[in-house]
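What follows is one chain in structure tokens, specifically the form predicted in complex with its partner chain.
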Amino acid sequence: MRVLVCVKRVPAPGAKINITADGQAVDTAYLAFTTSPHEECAVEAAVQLVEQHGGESTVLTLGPAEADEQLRYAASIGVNRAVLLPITEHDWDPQRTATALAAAIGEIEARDGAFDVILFGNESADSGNFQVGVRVAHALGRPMVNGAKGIEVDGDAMRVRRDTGAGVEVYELPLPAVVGVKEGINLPRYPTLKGRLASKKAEVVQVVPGAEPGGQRMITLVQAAEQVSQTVILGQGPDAAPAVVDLLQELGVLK
């Protein structure tokens, strides 16, 4: 079987978000890079379709050369390739971003096969844009479930689960098929030392992706209202528990 996962690189904030001076990015001067957790979990499910059922996985994201760290970080757990589509820009809009991805994932079927299997987060954890793997599917004419708790393949099938507020429902895919993957659906492993070691010499294939500017742009990112609260101290330790308990009592949630 062969498993493809697409990730994006995104900062890892603190308490807030800082903005740059121009507006146009998070402001990371002191910021960590991660990749966003329910791309995470879909990483951890490559890893698994290919133990499996055996054949291989490959990792696809687009975004600065320092991306890298975040494919290095999948190989570390196991993915067997990884393709960098850098990009100068901050981000790229959805629409220029999975026309890349798309064309990117048709050269590398062309020569190397057809992925039964295609994986993406349900949403970036940055922006958000709840379309880019929706859009590679339409573009590759394959199924598309969003929002997967649960895959199982079984032949040339796959069962997705996904979670509705009422209750759990199962849509069943013809393989080649593409899924959006929710954290939750697995916990992802940490990497070995082994894994960390291998994953630092592990190849990178590069190329660098065309695609025309969609007809969504950012003009400026701008900082949600922040709640601001008087925060009553009720006390120390478990002496304030008298005090707590009076408070449950005001709230009406001591019935």
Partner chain sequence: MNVLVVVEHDRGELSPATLEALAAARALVGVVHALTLGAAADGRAGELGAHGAAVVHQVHHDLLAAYGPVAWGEAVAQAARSLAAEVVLACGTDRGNEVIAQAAARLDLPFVANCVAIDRDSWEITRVRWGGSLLERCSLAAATKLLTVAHHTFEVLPAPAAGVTNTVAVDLDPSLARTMVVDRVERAAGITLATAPVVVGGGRAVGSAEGFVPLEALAALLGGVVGCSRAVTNNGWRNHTDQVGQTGTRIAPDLYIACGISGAIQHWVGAMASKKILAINTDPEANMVLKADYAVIGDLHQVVPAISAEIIRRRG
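Taking the form predicted in complex with its partner chain as the starting point, write out the structure of the form predicted on its own.
For this one, just the chain is written down, with no partner chains and no other molecules.
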């Protein structure tokens, strides 16, 4: 079985995001980066599929040269090959990204054979466009299910489970197929010391991406309003009791 997982380098969740003065990019001066949480689970799913069915896995990303870090992390937990599509811009629009990824996947498959399964994260942690995986699947002419919380491969077919507000949906897809993995489908493993050392020596193949800008264009980035919490000291000792009672009455706890 040949499995491909596509990942994206994103700011670490929970980090304070600052915008450059011109409003055109994220200020990365003091920012840590990681792989999108959904895609961490997609990497783990790729490794598990190869462990269960044999074959090899490949991790692919389109991003800056620094995205080499995310590729080597995937290699440290068991992914066999790594491919980087280097770009110098801050980010590409979803249409352009999907076009470049589909072209690169086509080149790899023409040389090494088709991928049975291509995995994406449900959406990236930064822009959250929910588009790239769907666009790549459409470009490659393959069935696709997003929001997957369960994957099983049986022969030439794949069963994908997706949770909904009304219960669970189960899809059966013929291979080759594309799946968007949602966080929680598994618990990503931590890399071992042996895996980390091996990842430093892993070969990262670079493929120059070629795609024209799509129809979407970023106008400006706007800093989200910060949520501020305030603590009010009602008093100290017995003197605080009346204020506590008043507050409980205000909240409707006391009648």
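In this text, the rigid core denotes the largest set of C-alpha atoms whose superposition between the two forms falls within 1.5 Å. Remember, predicted model here, so these are calculated numbers, not experimental data. Residue numbers count along the first chain shown, from 1.
Relative to the superposed core, Glu226 undergoes a C-alpha shift of no less than 2 Å between these two forms.
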